[in-house]
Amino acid sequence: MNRRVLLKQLMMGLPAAAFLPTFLSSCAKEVLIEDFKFTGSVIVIGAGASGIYASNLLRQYGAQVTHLEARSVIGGRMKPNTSIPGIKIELGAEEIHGKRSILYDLAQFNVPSSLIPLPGDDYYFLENQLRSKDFLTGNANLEGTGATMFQILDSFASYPGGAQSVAQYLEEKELDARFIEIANALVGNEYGADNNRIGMLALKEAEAGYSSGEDGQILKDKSLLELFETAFAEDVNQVELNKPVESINYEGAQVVVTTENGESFTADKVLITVPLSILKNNSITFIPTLPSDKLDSIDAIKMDNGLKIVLQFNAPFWVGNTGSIIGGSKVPEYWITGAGKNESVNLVTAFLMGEKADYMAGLSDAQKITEILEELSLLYPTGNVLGKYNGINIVQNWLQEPYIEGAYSYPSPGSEGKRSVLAAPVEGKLYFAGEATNFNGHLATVHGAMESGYRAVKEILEA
């Protein structure tokens, strides 16, 4: 029988409403299962925001859960850090995209007062000025030219092309040189590399695929992990922390994982949240081999280094409504971390990926410092930056980072049409959730690790 699963039924003791209505509307018409369990036990292995989701959903249905992570905390590609007094600096996930995302609702329904819509306004760096986006779409200098470039960045859900670069699609489409940094980073960066390593036809399959909406949210006085750790305690409380897996036996009935501790736990199935970054340096040996599509898929997605780098300052030298400045030739973009959360501290982060991040990696934190200042300075002439800096930084290099290695996964070329097979099942003992499974447009989000976590309870749920 097909075990149709409904929202009512994963969150138990909770109003539907609350959670997920973009999958209450595409499941409206299921069959909703009464006292219907699971009898059976599963291994989840990660506990980020798709492990963590994933196992609440199966203890709900009555699975025995065992719950491993690699590393010392929990939380994944969510890292807090509360160094600087008055704030939560979010190290790695940070917006809530859309409001029509399971992230937002779980945040709306345990954490109502700390949400807020995105902060600040954008400005543009363009000809050694910083420009609003009016600026850009409106001078008549320009020609025309900025609302050009929106105009393209808009329409890639329907990119009628073949098989090549962002880069070179915007080569194609004479792209004012002018405006080449500034697509670079509300493109590539934004994607998680540059223009050059995200593919046109995989970006139209993420583009045509998004649908939860563009008006961003952060959490002021919160950290993404600590929504976490509230909506979900008990299951946060149970994960088994340094327990890295070595190797996934799936040849018998039941599967067996042992870690690199010699531990051994034996589940009817597995489900596995890790990195993709993980799976590509096969830290884990599956046994047997995994299918030779599913190899494909997994070489064929990327997933490279990004950088955060927050700095401090005794006094703003920005605009003060500023939120994010946008266009930089050393760090793509740059935010006023406190905006919206507590605007006193004077934080600035900067933030690279791809080539960028690559470049800034290879060179010592106190380079990296010098190297954002001069071009703080070279944005703001009149601001005295290096004046106002107070010497406190922090540096975030997910590639350093253990068990993850990496920033989150970006739609390179060849890529698409792979992610929902990396994402299915392998004979009906293996699962597979994590951002770089999600197929629905929402890749490289908390939201969309989440409902890769939904999809694979609900596969292990019908199997």
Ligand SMILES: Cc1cc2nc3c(=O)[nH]c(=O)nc-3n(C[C@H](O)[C@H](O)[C@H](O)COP(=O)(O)OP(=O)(O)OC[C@H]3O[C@@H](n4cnc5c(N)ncnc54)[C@H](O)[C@@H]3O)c2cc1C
Given for the second form:
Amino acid sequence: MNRRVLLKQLMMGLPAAAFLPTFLSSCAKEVLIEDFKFTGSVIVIGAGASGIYASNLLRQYGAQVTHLEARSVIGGRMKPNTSIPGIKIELGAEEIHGKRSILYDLAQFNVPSSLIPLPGDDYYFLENQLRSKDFLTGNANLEGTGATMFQILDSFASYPGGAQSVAQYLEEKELDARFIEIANALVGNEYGADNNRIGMLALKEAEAGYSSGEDGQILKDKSLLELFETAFAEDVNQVELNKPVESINYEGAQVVVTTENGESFTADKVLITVPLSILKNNSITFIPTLPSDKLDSIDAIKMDNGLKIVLQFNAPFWVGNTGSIIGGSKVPEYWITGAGKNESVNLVTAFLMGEKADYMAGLSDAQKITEILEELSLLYPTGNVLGKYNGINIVQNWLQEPYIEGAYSYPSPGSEGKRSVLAAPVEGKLYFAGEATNFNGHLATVHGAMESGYRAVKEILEA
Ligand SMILES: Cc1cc2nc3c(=O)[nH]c(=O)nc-3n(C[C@H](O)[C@H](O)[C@H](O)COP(=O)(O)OP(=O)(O)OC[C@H]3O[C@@H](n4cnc5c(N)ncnc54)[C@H](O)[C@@H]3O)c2cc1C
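Now show me the form predicted in complex with the named molecule; what you just gave was the form predicted on its own.
Whole complex next, starting from this chain.
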């Protein structure tokens, strides 16, 4: 499950976490700047994790906040589905990555009884058989090649080489061909693309910065969106829905924000938290145009499609305590959706990014399900996968999600060093947050989005 299996940076300086607040009490004022009152006005654009958290902090410091969201719902890439009784299925963010994170603290404070360690054992596709990690690293017939793969994947933070893709680097390291799909699942798919599309230098930057720890957590009976609705209830209630921003004019002393339906809002400062894809497709017009280094960073950092496809079965075909199934040629990672939450629902999530997501997205929904069932049948030849499928599925295609238009930003070749440029304020009037602006190694996560909101609010208060 989209987990940080590779990251070993346990005590690496904690660049952002060192000043991040913990949620010691729900009404405790988090100390961004001591004894400070901000009397100005701020328009926050976007009500995902970064925007909601930022509006909460801004209000704590006295700002007059107008919070505009394009969609009819808040949450952005936190998107629970409740169509199957007995479980909240996360179609976007699901895992809380590590315990040293602002999101972990938020969950620990607000919904402690729901917070559980990521359950289940991982299995890997190796020559069409499911194998444990111990088998990969210890089986004599593999002659140490599996262990070598894990060593390579664990050492990206100290990569000594130049610009090349992860796929090229693994070829240079003569990775055993049997492990190519597994390595793709663990690195490329995990990071929101595939090993051909991830650049080693940008990956090194991300891995060296990551400091949240490796203990994945999930919420057993709450969704991440419910956590935000609980923790930031007052802010969530003040979001103005169905207000898609079309233009931002920052020529004058005040910034004028206009929505698609012609409404205008004016404030001293604007905090832009829309997904990178929205900045890329120019659906918001900036007047004057953004600085060229900002445009260059928007171009350099990539964000592609991602799919989650959930299938329901009448009974399990997997062995008990299965967590994830890693390294398929069609689907890089499957996981047992109900593991730790509700085992009786018999759900499997297929999680695809990059070129495999592009391929699958091009098929009809019926074809998608057929291909997934074929792959699962190959792995569980005696499991009667087809017979157990009950015909219920949920297909989530993030490229088609209005005002999101992609999964999450990834370490594309040439994007190293660009996230801090993307994040930089413009003329003391425009500020930027959102997962893609996280330059502490927590890109593409909910806690990274929150950290970016915190960073941007600090910039606003200090301006
Ligand atoms: C399939 C998938 C799986 C994931 N798994 C995990 C996981 O397990 N753990 C994890 O930590 N993270 C995960 N993530 C990543 C995580 O969901 C994101 O990093 C995080 O939610 C992004 O928050 P954000 O505030 O940056 O952006 P968003 O949540 O995208 O919020 C931006 C908001 O801006 C709004 N908006 C866009 N355009 C406009 C406009 N013109 N005017 C006004 N509003 C606008 C959007 O509607 C949206 O609500 C996953 C994401 C996906 C897609």
